[in-house]
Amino acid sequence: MTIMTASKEVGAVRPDYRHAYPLLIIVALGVTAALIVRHSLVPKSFGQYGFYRAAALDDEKARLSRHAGRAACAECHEDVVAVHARDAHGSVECETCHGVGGKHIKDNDSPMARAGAKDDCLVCHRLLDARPGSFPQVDWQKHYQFVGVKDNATACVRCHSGHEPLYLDQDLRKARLHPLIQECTSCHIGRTDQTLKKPDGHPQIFQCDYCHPDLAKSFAKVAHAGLRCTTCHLFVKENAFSGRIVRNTNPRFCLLCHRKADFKSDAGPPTIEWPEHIKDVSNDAPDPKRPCVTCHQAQIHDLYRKDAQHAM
């Protein structure tokens, strides 16, 4: 009884909150501001078709395209687009080899990428297991050595135009179909040696020899027995089941090997000067389109064989 009284006489001590008082005036400012800065910043077509901007859609509708495509490159480079896409890169499109060139269409003074050395080439055709075995793939160590490069830093297109990689002499789109042509590769990853014999039980595959053995068997005895088919054959896969296949005669071609430059050493195949070879040879008036196996056939095959004539 005696606390109760006292407790009544002293009085209960009430919290004081005062001294939050200015934490809170400045916590209620900064949402304050906040919430101003965001209204004079948000967008005003912010939210109206959801949480974007939609005035998004009509700033990205004025930007400059940064990729031109080929259409437009053709504009200017019309002949250089008709024989780009005849050849073995008629389905590159100019900008993946020569950079964007929206600023190039508008600004004719800026310069575009000129593709041309060995790694550029090599992005796409360096022999890679992760790449199928139907990709065009060179091992370029090897390939330097057996056309009888000097020096490794010699770029591609010193034998190869980007535009024309292997001279074709038709149009690829219009080369006739052909049977799917299977090699080893395609299935044996990493697998380059294609020479094996199969063992017993093998899954058939089309070959050039099956329907082809005469012809495969006088190319066998000639000097260029190391070489593949579709070497000079050129096969391009267009489905599970056939492609295109080019009977490449033109003699660009053949020169890929055979020209003489001064980045080749002599242990590579055999050169000649072009197309000083063709007035050494003939009397006849100089003719840069003439077919090199119309005199160096018997080095290839016998096409003339009677029985090896229908399979061509």
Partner chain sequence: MPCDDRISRRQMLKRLAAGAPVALLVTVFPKLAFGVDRKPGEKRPLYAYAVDVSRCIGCCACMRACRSENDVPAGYFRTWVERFRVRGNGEVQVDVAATDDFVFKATPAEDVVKAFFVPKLCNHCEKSVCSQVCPVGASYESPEGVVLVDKKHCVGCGYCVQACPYGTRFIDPVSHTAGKCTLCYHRITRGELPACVLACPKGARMFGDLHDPKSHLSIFLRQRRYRVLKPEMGTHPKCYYTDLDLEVI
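Model, not experiment: these values are computed from the prediction. Residue numbers count along the first chain shown, from 1. Each form is matched to the other, and the largest set of C-alpha atoms that superpose within 1.5 Å is called the rigid core. Compared with the form predicted in complex with its partner chain:
- When the rigid core is held fixed, the Cα atom of L24 travels 2 angstroms or more between these two forms.
- When two forms of a protein are overlaid on their rigid core, residues whose CA moves 2 Å or more are considered shifted, and Y49 is one of them between these two forms.
- After superposition on the rigid core, the Cα atom of D59 is displaced by 2 Å or more between these two forms.
Please move on to the form predicted in complex with its partner chain, as the form predicted alone is already shown.
If you are looking for partners or other molecules, they are not here, because only the chain is given.
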């Protein structure tokens, strides 16, 4: 190797660096040029707010919103939005079921989606581990069996309108505040079988009959006895201690179970033709909003008892 032989021989030889100068100058110039080029390539708005391109914020802001929000829907569909807002789905955005509205608002011919299949509803209402007990969930097979639905492909919206799932006759948000009602399953997840059979000695503060024993007792004798109180007295949890309770007397609510329909068999609850039924039983002008309980009180519970606290 050249170097080593050189170093061995010389030692006293004065090094001659002249040949290295051009190279070092080239390297120095190259590095300087690279640094200048680097400097000129830094994006213009870089560092305006921090170590980033400030223009990137504008890029991000420039994107169009796809979700319009229900206020935008209300501009044309005020009636639907108003009805929707007062029922149990009031907190559900229009676009959750109908898809994003940005395009439809600009171009009215562009259609919105219409979620109505059973699976669409089950996204929220399927009975699921971890879903809070206060939220309405359904084992759809049991439910269909109970109502007597013949075809399993039947859509939920055949009975429950997406906008008025329960046909409340009162705005949910204005309904009465009521102390918390817990369900057995809120505490006894996975162990309901044993404890539900023998609730002796259990503090019953969470159950309706603890405060309303007479109403509960009378209810036990009627045809609806198998139902929960909260099926008709809809309870919506508001916070950890209370919720709102709506006593529903809208005839259309009763008709959810009792209306005759081609998809229902006779196995379910007794059904009637509607609105023919109201004509049949009314002598004077038929009022389709007249509560069913006006005639059918005996099948619910004794509404005219003295201690019936929330008689109409």
